[in-house]
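Consider the single chain below, provided in C-alpha cells and representing the form predicted alone.
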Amino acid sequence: MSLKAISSKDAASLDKDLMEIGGWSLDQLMELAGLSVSQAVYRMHPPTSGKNILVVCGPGNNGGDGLVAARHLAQYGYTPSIYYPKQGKNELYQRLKTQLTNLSVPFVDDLPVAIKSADFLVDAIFGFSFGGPLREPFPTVISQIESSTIPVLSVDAPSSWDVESGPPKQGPGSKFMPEALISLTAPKPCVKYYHGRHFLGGRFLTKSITDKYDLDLPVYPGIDQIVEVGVSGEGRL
C-alpha cells in the first residue's frame, strides 16, 4: 500500500473545498474526525484495558476534534476527562462544551495529576497548520506528556512538530514519538518521521476530491471510519 502525504496548504484548500464546493459544514467534518479518533482509541486500547482516558486539547479544530472523541468515548463505556488550557472561543467549541457537561465529563485543571491517574491520552492540541513557536502553556504541556509513560494517540500529527519537517531538534516535543498517530483525511509530510501505529481517518471523501488533490487513499473496510497503514523509513504508506 503507498499513500501520498498531503501538504499542509493543499489539506487547509481541501477543507475550504469540501465546505464552499461539497457542501460539508465544520461541525460535520469535525464529527466525523472526532468519530475517527475514538475509534483508533477504541482499536488500540478497548475498555477492558483501562476506561480512564485523559483527552487534552488545543484552542482550535484540533481541540475540537479531541472534544468530540471524547463524547463519543463517553457514549462507549470510557472514563473521558479533559485538559483544556486554552479553549477555543467560538459557539462550536462552546457547544461541544456543553455536551460534554451534559455527560458529566469533566474537565480537569491540573495535568501532571491527571497523567497520573489516566490509562491512554489522546493528543488533540495542534494539527496539520502548526507551524511553531510553542507559546505557554504548550511548551509544559507537552514536555509533561513527552516523559510521561501512558500510551499516546496523537490526532493528525504530534504536538510540536511541524507538519513538513517533523519534530522540534530540541526542547518540549524533540524526543516526543506518541504510540499511535490518526492522520485525518491524508497523511501530512511529517509521516515520514514518524514510527509506530498508524492510523486514517476520513472515509467521506469524493472521487472528485480525491482526484483533484491526487489521492491514493485505501479502502475502509465494514462500516469502520479508520483503516490502520504502515510507514516505511521513506514516509511513504
The other form holds:
Protein chains: 2
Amino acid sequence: MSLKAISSKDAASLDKDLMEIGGWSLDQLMELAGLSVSQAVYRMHPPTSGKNILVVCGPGNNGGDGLVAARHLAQYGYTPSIYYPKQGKNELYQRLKTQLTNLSVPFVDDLPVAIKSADFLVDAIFGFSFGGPLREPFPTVISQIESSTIPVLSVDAPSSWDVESGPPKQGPGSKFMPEALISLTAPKPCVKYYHGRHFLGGRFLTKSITDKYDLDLPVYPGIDQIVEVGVSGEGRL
Amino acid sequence: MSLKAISSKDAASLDKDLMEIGGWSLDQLMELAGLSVSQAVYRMHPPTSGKNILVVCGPGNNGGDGLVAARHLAQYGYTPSIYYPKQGKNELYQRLKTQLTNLSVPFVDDLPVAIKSADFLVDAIFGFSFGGPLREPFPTVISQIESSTIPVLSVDAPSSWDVESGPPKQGPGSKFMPEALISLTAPKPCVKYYHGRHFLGGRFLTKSITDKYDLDLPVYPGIDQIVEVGVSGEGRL
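Form predicted alone done, so how does the form predicted in complex with a further copy of the same chain look?
Every chain and every other molecule in the complex is listed next, the one we just looked at coming first.
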C-alpha cells in the first residue's frame, strides 16, 4: 500500500491547526494518539504473549503518547513499566505520571535491567519534530535498545532517525530497525527507510485537514483506532 | 450479573477524586466516556443497520459525552446529527462543537423532524447529577423521544429519571424505557427500574478508587472500552 508522507514541518502545522482552528486540546489528541499506540501493542503482542511492556518515553509529546499508551495497557491487563529519563515541562506529563502511579505502574531507573525483564518495548522517545543530534542520555538509551533483542514498536518514527532523511549514517540508531512502527495521523518521510509492520493511528482528522495537507489515508475498520498499512520496505511507503 | 450501584453523591465525589487527586482533566475523562458510548452504539446498531444517529445532548457533562460520541461515530462512517437545545457554559463544549462542525456533523433545530429521519437515538441529556424536575424545553424533548418508536441508548441514566428513585410517577419520562443503557464508571441506583440491554463504560478507574467506593466491576474484554453486563430487569441490577 502506498501512503503519502507528511513532512515534519507540515506535521507541526497540522497539529497547530487541530488545536488553534480545530478545537482540540493536547489532552484530547494525546489521549487518542496513546490509545492507538496501545491498540498496536495489543495487535503485535497480546497479553498472552507476555505482559511486561517497557515503555521508554522522551521529554516531549511522543513521550506523552507513550505515557497514555502505558495507562491503557495497564487497563488491558498488561504490567507495563516506564523508563522516563528526562521529563518534559508540560503539566500534562505530570498528570499522566500521576495517573500511572495510581495504577501502580512503576517508573524504573535502570534501562538495561528493565530491558532484560521486558517482553516488548515501546519506543516513545522522539517523534516528528526530531532532527538530531541525540543528546545524553539518549545516545546511550538508543544504543541499549538497538543492541537488545526485544521486539520494539516505535511511535511515529524510530527514535534517533531524522524524520526526513532516516537513520543516522553511524553511531547510535544507525542499525535501529524496530519490528513495528505506528505513524500518527500520517507517515513521516523517513518511513521509506523502514522495514517492518506498519500501523497508522490517530483517527481524528477531518476532510478539510486531509485536503489541506494532501493526505491519502486508508479507511480505519470498524471502531479500531489503528489500521495496518502493510509491511513497509525500502524505496516505497 | 449483579453489580453494585454508586449513589449520585458518590459518583460526583468519584469524579472529583479523579480530577483533584487522580491527575485527570475533564477533556480526558469525557474523551474516554464518549468513546465508550460510541462503542455501545456500534455494538447495538452497526452502520449496516442505518447510519443516521441522532444524538440529543443536554447542557452538562452528559451532553458533552454525547458530543464526543458523535465525533467518534462520524469517524466510524455514521452520519450523526446533534440536537443540542441548551448549551452549557464550559468552553470544552464549544470546542467539541467546533470539532463536530469541522466533520460536517449538523446541529439540528427541529427534534420531531430529526427523529423521523433517524435510525437510532442517543439520549445524552441528563446523567448522574439529575434529580428533577425537568425544565423547558426538556419536558417536551423527553415526551417526543418517549412517544417515538426509535431505538434509544441512554447515557448513564434514562433522562428524566431520578438517579436514585427511577422514572417519574407521571408526566414526561414516566413511560420512558430505552432499549439500551450505558452506565459510566458504575451503575447508578435507578438501574434497578431499568429493563433492557445494559453496558458499562469508562475504563479508567484504579483499584484505590474501586476500593474507596466499594465497586465490584466486571472485567472489560481485550481492548474494549465497554463491557455488556447483561439484560437488566426490575428488582436486580
